[in-house]
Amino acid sequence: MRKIMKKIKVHIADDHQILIDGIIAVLSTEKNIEVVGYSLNGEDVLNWFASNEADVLILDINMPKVDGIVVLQNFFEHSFQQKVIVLSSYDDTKLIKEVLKIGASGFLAKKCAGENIVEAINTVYEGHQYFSKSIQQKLMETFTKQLSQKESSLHDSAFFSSITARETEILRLIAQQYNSKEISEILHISVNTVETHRKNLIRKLGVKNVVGLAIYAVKNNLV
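Could you give me the structure of that single chain in the form predicted alone?
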């Protein structure tokens, strides 16, 4: 007997019908994803979820009647179980930090929605966080700037006090997109040593990669 694939149920909330239609068109080709509803304002989102279910909510921040931040807060105050991917035209660190603290599972720039939406939905549904490349870059730039500020003490938080001077050097270079071989040449250490420091950085905070470090830092007010 053939096993029936469980579809990921998605609800889309945005105040532009044309964007909703575009996302629906993209998702209609995915066998494991089903759009079960959409809303054009925040009030309708809350009303819809009061009597319906979805696995993933794609949520615009700038919504009429009730804005996306309030919708997000309401969801997590009432322990809703679905994952939320924030969709926004804005990518400032303050906004990213705010939605992460509330409990969003992902942040997707609207300009990248068409090409990244499927990957984002599958990623958060599996229990991971998702950020489009432009958002990842924003997080890394903010994190690197914080690490590079001469007046910042590495002992100002449990996070920074747990990182050695050498690990800080390596993290800065990783954030500048140097690979392990290049870092080893710059610091005159072996590639294996670089990899060990990289793994230690990731292990100390229980994240999956260096972007995870940046996300942790933003989420926990370290930048």
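Residue numbers count along the first chain shown, from 1. No experiment lies behind these values; they were computed from the predicted model shown. Rigid core: the largest C-alpha set superposing within 1.5 Å between the two forms. First, how it differs from the form predicted together with the DNA.
Taking the rigid core as fixed, one finds a CA shift for E30 smaller than 2 Å between the two forms. Taking 2 Å as the criterion, K199 counts as shifted between the two forms: its C-alpha moves by at least this amount when the rigid core is aligned. The Cα shift for T168 between the two forms, taken after rigid core superposition, is 2 angstroms or larger.
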Second form
2 protein chains.
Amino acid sequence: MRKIMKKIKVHIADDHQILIDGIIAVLSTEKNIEVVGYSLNGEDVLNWFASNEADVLILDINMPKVDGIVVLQNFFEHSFQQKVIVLSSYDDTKLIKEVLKIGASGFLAKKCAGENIVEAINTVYEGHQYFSKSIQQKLMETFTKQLSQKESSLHDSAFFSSITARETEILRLIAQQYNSKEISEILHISVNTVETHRKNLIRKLGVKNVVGLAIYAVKNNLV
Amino acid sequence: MRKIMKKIKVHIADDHQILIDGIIAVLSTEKNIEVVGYSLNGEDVLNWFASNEADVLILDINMPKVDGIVVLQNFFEHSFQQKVIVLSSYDDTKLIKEVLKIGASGFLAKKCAGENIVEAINTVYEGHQYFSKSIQQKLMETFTKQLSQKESSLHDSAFFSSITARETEILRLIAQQYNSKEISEILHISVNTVETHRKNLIRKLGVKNVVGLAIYAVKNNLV
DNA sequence: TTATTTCTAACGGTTTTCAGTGATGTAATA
DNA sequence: TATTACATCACTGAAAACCGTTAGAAATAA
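Moving from the form predicted alone, what structure would you give for the form predicted together with the DNA?
Now the full complex is given, and it begins with the chain already shown.
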């Protein structure tokens, strides 16, 4: 019994013909991948891609006429079901985040090996995400930085060194939009006491007013 | 001229001797890696590792007596400069985040290939992070999920449907701890106007007071 | 034991917030 | 043209926040 394999149809958009030819050459050796079209500028991509039945779009982000980002946005505004792999000369973290937000499934640095394109196409076609190695590394680093920042902000010197448990309790309630009177009722203490704690918090945290307290609370995951 | 290569010294901690032997076997073929010791339980790791000069600790997270997490915490509390690669049977996202927070440099699923261990050791020794493939995938997914959530919060119905540009401007200033009078001076408008905008914001966003506004602003990345 | 911190509470006074209501000019839109 | 949305401004009064300072009781650390 022979398994009939459906070919993955690929459209390529890049302003450098030579690069397109290169990619086509690489993909031509792959039995389950077929290049069904290409565009040399952003303007062209949407029309082209909408009319053919490509499954995957390989999109260069730096293109004349219409920027790749704009193409991406248009693309997902029309909620096409196809997958997009973004191609870029630089592995700029901001850019990567941007395109991921918009909805790209993969991100390839141009310096990566040809085999990665094949891998990327297969991966996104199966519904997963693909990132070339250097980009993975970068993203992972910002990711773990995020984690450690969260952690370190919790271990914020001000937070653990001088804010008492009671103050934290009150800070939490302030950030829940309770005013002093309400907090005094919740904690069964005098309004004056709440106000004192509040004043101490403002002083200790070096903020100006309740707004500062609220923001501090949010940034330290107290809400 | 021959380059003299310093061997990377590795310590392994796992309660399964057979796994340790396996790793040692894999690493024995590597010229630049040397296994200098191993521990069969968590309790043992810290003493052992502190006294020898290993560069990299390969640490199983599921161990008897002292849990791997506890070992990790102790480890970084004593601020050892060495790198830690965490080994685990499951690629549980929560667990990964946990160990990354604490300070691990790498995470390997036990199902991964032997060569990955070599790659991991070299990578973390050079100061980078290493994650086995399945884990990368998982982390990337939660990462992009985060991004999309951030995005969706920006596209919060309330935010884009009813808040005007001027109101946003004022909201931003409120979140910067300016009071109405100060905002009126910054924007060269009457205090009454600022107050009106403020009231409208409170109404439109369904919050109780400035604190609610501030929190809304932070959560929508306006500060 | 002594010293310090923390929680509690209070007083007096000023400033700000907040709710409600109403009004005007302008610009876009139906 | 009429309507709507927006930004602007005003007045009132009650409530809340803010500022400075003081001070006792209890728990905790030196």
